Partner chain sequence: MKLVKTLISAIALATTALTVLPAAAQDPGPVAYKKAMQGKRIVMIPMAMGFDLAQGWAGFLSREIPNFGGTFETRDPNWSVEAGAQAITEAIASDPKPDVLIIMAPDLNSYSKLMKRAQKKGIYVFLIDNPANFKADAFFGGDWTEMGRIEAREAVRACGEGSSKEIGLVQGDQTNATSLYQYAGIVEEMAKHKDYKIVAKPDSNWDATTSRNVTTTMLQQHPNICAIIDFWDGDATGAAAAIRDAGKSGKVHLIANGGGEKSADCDMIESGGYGAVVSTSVERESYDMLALMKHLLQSGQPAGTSSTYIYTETQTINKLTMNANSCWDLKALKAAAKK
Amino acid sequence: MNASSFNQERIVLIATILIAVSASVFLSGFLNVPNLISIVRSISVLGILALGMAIVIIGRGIDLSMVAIMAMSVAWYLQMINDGYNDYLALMLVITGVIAIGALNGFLVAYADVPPIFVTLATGLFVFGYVRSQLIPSDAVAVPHGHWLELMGQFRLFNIPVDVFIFIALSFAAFIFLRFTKWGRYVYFAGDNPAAARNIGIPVRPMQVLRYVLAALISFIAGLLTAASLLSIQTRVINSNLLYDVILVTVIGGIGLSGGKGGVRNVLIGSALIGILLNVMTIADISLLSQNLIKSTILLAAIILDGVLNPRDEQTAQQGDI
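Mind pulling up that one chain's structure, the form predicted alone?
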């Protein structure tokens, strides 16, 4: 990482520690074990989604369909189980559909040269509309009693939910992929300078497809964990602020929107800050409207800071550029 990304990362880490210490002193109940477990669990699902978003953003893209894929794929899966489908068959059908949507996102971005913000916005709306109107009869779909998702949601190791361990495992896998594999390094090269990466023989377009497929699969995993913890999946979550929270975690952690910068460590730091901040605002009984205002202000500040520290190209980085 370059010096500017490290500075942003350090600032966010210090802010996270200060907020946690202040909450410990001034908010009763913050250090209670159930509350700490709640923080870690909320950080886990948010962080898993941010891992997928980070892989896309590092390669100079964005995926606005992740929350729709998360909710609708799991809702379709649970609906098939409730309708009597074989569990294995239902799971394979859903995974195939998730991969297809991710591949469609990647294909339209890489080979049709459509801006990713429009592609993923459209596919997210399509996934929600099609699944909700054609495949499931209601907004909420329950986990069947005795299903393995129910058992997974109840599982604890040292009183810690399984979500945390899956987040740790996925973080480690993403770290290995980005840092030590050839295709992971291609993500950074293509994000830093796509034209130069293509000129030296890096398969930029297939790599773009791979990034969106990985983001879709990670979204499905996050949806399974959400259903396991709540024993249902609410499809209206796509109208919530979850997607903005994911982008907020990714950007504020230090992953540059210009591409080619950041990593798993930035996701962990950003997840910790936003998870603790949301918990503190909830304990302090701050209204949802005020919480959204605070989060939007932080996101705007993070995007401005990212634009200053990580210009999108060399020309705009020149001093005095207008």
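None of the values given here were measured: they were computed from a predicted structure. Residue numbers count along the first chain shown, from 1. By rigid core we mean the largest C-alpha set that fits within 1.5 Å across both forms. What changes on going to the form predicted together with its partner chain:
- In the core-superposed comparison between the two forms, the C-alpha atom of Arg265 has shifted by less than 2 angstroms.
- Relative to the superposed rigid core, the position of the CA of Leu299 differs between the two forms by 2 Å or more.
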Given for the second form:
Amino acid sequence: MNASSFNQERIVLIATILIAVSASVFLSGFLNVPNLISIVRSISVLGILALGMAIVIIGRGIDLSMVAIMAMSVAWYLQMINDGYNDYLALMLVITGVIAIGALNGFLVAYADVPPIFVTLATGLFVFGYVRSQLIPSDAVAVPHGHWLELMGQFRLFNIPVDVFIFIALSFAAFIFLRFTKWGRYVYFAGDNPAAARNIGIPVRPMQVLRYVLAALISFIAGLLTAASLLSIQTRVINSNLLYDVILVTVIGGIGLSGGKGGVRNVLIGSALIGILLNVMTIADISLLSQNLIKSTILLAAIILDGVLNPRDEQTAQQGDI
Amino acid sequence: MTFRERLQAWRYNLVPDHIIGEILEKRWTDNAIPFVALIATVAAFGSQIPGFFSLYSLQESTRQLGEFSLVVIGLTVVMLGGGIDLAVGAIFALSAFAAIATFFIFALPVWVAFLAAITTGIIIGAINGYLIGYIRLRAFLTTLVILIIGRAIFEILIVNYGSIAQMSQVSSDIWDYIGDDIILGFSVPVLTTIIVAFITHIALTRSRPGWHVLAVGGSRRSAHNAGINVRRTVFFTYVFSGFTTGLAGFLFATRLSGTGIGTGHGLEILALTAAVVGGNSLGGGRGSVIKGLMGAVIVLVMTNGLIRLGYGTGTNQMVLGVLLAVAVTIDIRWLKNRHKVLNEMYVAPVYLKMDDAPSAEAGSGTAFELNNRLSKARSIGLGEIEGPEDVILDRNDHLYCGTRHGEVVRFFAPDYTESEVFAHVGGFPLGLAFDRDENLISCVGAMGLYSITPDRKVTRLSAETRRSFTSIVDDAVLRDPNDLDIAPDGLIYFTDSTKRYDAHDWTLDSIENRGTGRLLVYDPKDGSTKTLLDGYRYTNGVCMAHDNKSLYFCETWACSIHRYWLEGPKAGKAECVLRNMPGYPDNINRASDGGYWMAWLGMRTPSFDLSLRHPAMRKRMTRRLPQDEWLFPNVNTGGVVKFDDDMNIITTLGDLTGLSHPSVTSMREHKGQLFIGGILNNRIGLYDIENADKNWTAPVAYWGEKS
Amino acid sequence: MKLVKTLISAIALATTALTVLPAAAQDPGPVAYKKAMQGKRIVMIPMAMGFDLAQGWAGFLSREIPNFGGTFETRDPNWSVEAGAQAITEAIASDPKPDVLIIMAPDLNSYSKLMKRAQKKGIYVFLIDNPANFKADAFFGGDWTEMGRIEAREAVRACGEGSSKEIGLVQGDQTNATSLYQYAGIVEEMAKHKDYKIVAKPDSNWDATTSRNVTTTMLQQHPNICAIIDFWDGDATGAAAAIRDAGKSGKVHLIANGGGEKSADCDMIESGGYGAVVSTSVERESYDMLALMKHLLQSGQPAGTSSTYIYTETQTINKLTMNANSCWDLKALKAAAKK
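Mind pulling up the form predicted together with its partner chain next to the form predicted alone we just looked at?
Then the entire complex follows, led off by the chain already shown.
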């Protein structure tokens, strides 16, 4: 096996399989259907966010506002319901808001040429700040009794929770989008070489806006799912490591931050690694602190291995590619 | 003069439009936006918060600012080198813990705690640097993972040892002094920040390692190809960031004497925001410590101010988000459009009414009437040279000229068919002169005054004069040294045509028509350069009068010749001796009959003369039309004019065909022949002068027979 | 001898006072009270303002403090320790300096030095809810160890004889005193019930999603668990969701810990999400604070010398004990504040 075929994706895949196999052997509660379902479920919100992140990153961007949009859009939505707004009106308002924020991200990145890392960092802060200070009174907003989100959260098919289906459906949709639609292919062209993509007549800038809008909408779905299963949305999630986890899940599976590479498969591999790892460690009753350490050390090992096997070249490295 | 014209003259000659362009050209204008934001922030919160400016309150509340600024300085350096360091949040916490543990748990002296904190910072910085610099991992992802690992380790340490540290009875005056006291009116963190910022600023702007960082950040590939050790440079930026963050962690430890799980949480985002709000660009190469500091102050004053004013959760983030978005967008747009704005704004034409000139047309019967005699000149080096602005001959009859490529080319006597590159100077060698020791002195466009010894050693004589007090653009620099002549006492008199444009942009200077040309003198005895005269519209040729008591120099765009007195009652004064010529004068050189040869670069046209009375029109022209459609002075027809000390026009030479010498910038008489140069020409002309002294040569006329 | 002198002079003083003001049969109390309390500045710095406890304290305090002519301010560090530390620093350095600082410490250590400094400046420091390694003028809040014991007792009661006697814990984290002391209390109480055992004790990091995930795993690994103790009602919604998802509502008794706010606690018990909530009354804590504040400000006792602990009585709210007065209503409090 030569070095180039031994890429990060395979390294992570092998690591995932190794962990899964040894867990099956050594941990009694690991290899059974309910646990496997719970692994998928525990990773589903993270995985859904990672799908949105993947679409943006493949197009050579990054979206740091996803977690903020996820939590705050749903918090605002629930707050409006709690305040007695009409459900459809509230939903329409929130979706409009979500699209507007996505479009703002895209506009600033595409038309104002501002680096996406700052645009989305700024809009993320703003979305959290605005909604938290102006629209909702406290950190957490509860799902009202009997709301459709509550029903959705309790929906089961073959004893499998709805999160799993939505994750699978969105993965499939993202796969179709990226692989088989014209706009999806544009994501790769624009990510690989934006200047060339523009020269051959691809509407690079509008497509960029589209990607950020998609990411925002996906975040909203992830937020709805979170609220459905917890019956409330906790906006303090902004302060957590969730955003970093989303980036790691996206990137660890082999989607390069410089764009143009990877796909849904990589997200799934990354999700599998993180999901299995967390599950195994919880079963083994490893404390959360050690879990963080173990998880991040494995991630570091993976990117170091990738860096050693596929070194970057001084001559071909892109300027400003961090 | 009509009233309209008078208004125009007032408007364009009295209002200093050019200052705007000159200010915009300054690098420090980059700092203007964050600086204004800084002032606005401090003013807004200072006026809202009672007691904000009281000394005690400032001293106490800026401790955190000191620590934070140190982190931002480190991050700024990393960003200048083209990277990013998200691990600062972990480095800060671990360094603080290292200091706490060393001091409180192991009861070691304060300096050991200090070393422990710094070492912790440097080690983690070195890990980052090694992974990113040497293994070439991506900075964002790598430092993100290091951040998470670092914080996980920190949390585990806190869980296990945090309370032990707090139960400790250790205390030390030094520790408390660092944490709580005031030195010279400053708290220790602020003092440390000032020192570190100063050293870092000097290192970045004035030392080799600092330049390497900027070079790597500006263009990694070019830096690599230029032989800079890119990997090591990147490595050290992270080590430095680790160092400053470690320092900040130590100061934090002394300030609070305790660390908790939240220590340094989210610091990386806040520091990144500060660095960017200050105007440092992501991707490297552009930014400064000052910008980082301004960003730090803005961000902290704003966040703490909002909390202090009792605003609820979220207001802070909302304001920060807007601030960040606006700052980055302005920064990016400014960076992108700066050149456009500058190009549009910079040319600021003035009003000038030129009086009618006598005609130079063939058959007009005036003294300036041009003929076609130059078209018969033979060619030297046709097609071999480009842009011989000036030509000169030495005692051995060899011919020298400068070229566009920065070379001085020598043609060998007697037939001038063979040539060699006599010396490579760089820039664009323009005026030439031999001194007493047969060194070739040259005014090199865009570089300065240079000397080339007979054995081809090139030395710089002068590149700057004293800066004038009112200058905005640095006018100490010689931007367009043009022509020179040398007095018997060895003083070199030379012209610098414009302060506002580089040598190759001389056409822009003609459109602007602002008087910024200078006459200067260089004294080879002490190497000093002095400005003698200032404020002429493109000073050009210089020639010592035959009696060496005065010198002549041209003012090209005013079509005038001035006489500057070196001796006698008018010594040190200049007078205009010839004005309103029909051509734009260039170099002046001595003739064998006691007169002077003067080159005409081009001829005045009624259209351009008219445009000089319409500065608004020229301004519009430079803003709205592409450059090749602009109205320029005519340089398609020139000529040679001989005048004497009484300003009688003795003879004229022209090339009405425009084939061989359309524009003439220089000519030298040598043994009855006239050698003709042109800045836009591809040859040197050779013209036999009627009734000339066949033995006269300039070196002898200037310096006498060789002993 | 000295005592006698003092007594005599006191009596003399009292007699002059009485003789000067014989006609005005005025109670000197209110005047003295007014004089001592007028214009006092009270600043509260909780970990954040965006959750029920902080809003409850602020609600009660801001209603009462203006009554005696004081001013009440809050700072909202939004869970940032650094911002909180800075807020304290600036409060100490501000002019006029506050008279009482009410601080909710995020951990044992971070604020200790600052709070000592505040006391040195003559500011009374009240600690609320979270203990710290620092001798505050007063501590208000639950006795976390005792709460742990009560939670364990409630778990044992709910499981009862004939159950699996397996109990799970969802801890907060390993640094916060509330989490550490609660755990200690639970372990202490469980030692008395040898047949019960703690089968798993993961951390939620105070996050509902994590709480849900770890509880799901816990329930799979130990399907017979009869009670789960989650250390905070803020994240216990996650544990509740996991129990509901596993179809074990009513079978697994979820015990949470909270401030007795209606929608956070009583409503959840009502809906069956929680089995019980061990709560400290925010209202009672607030009035305790007010009382001690009034005492200290009038006594003139130097800051740093009081060191009073006022543990708020804890109550266990479950379906059996819940009544209309078990919880306080944040919405109502806010509505009242608006009027």
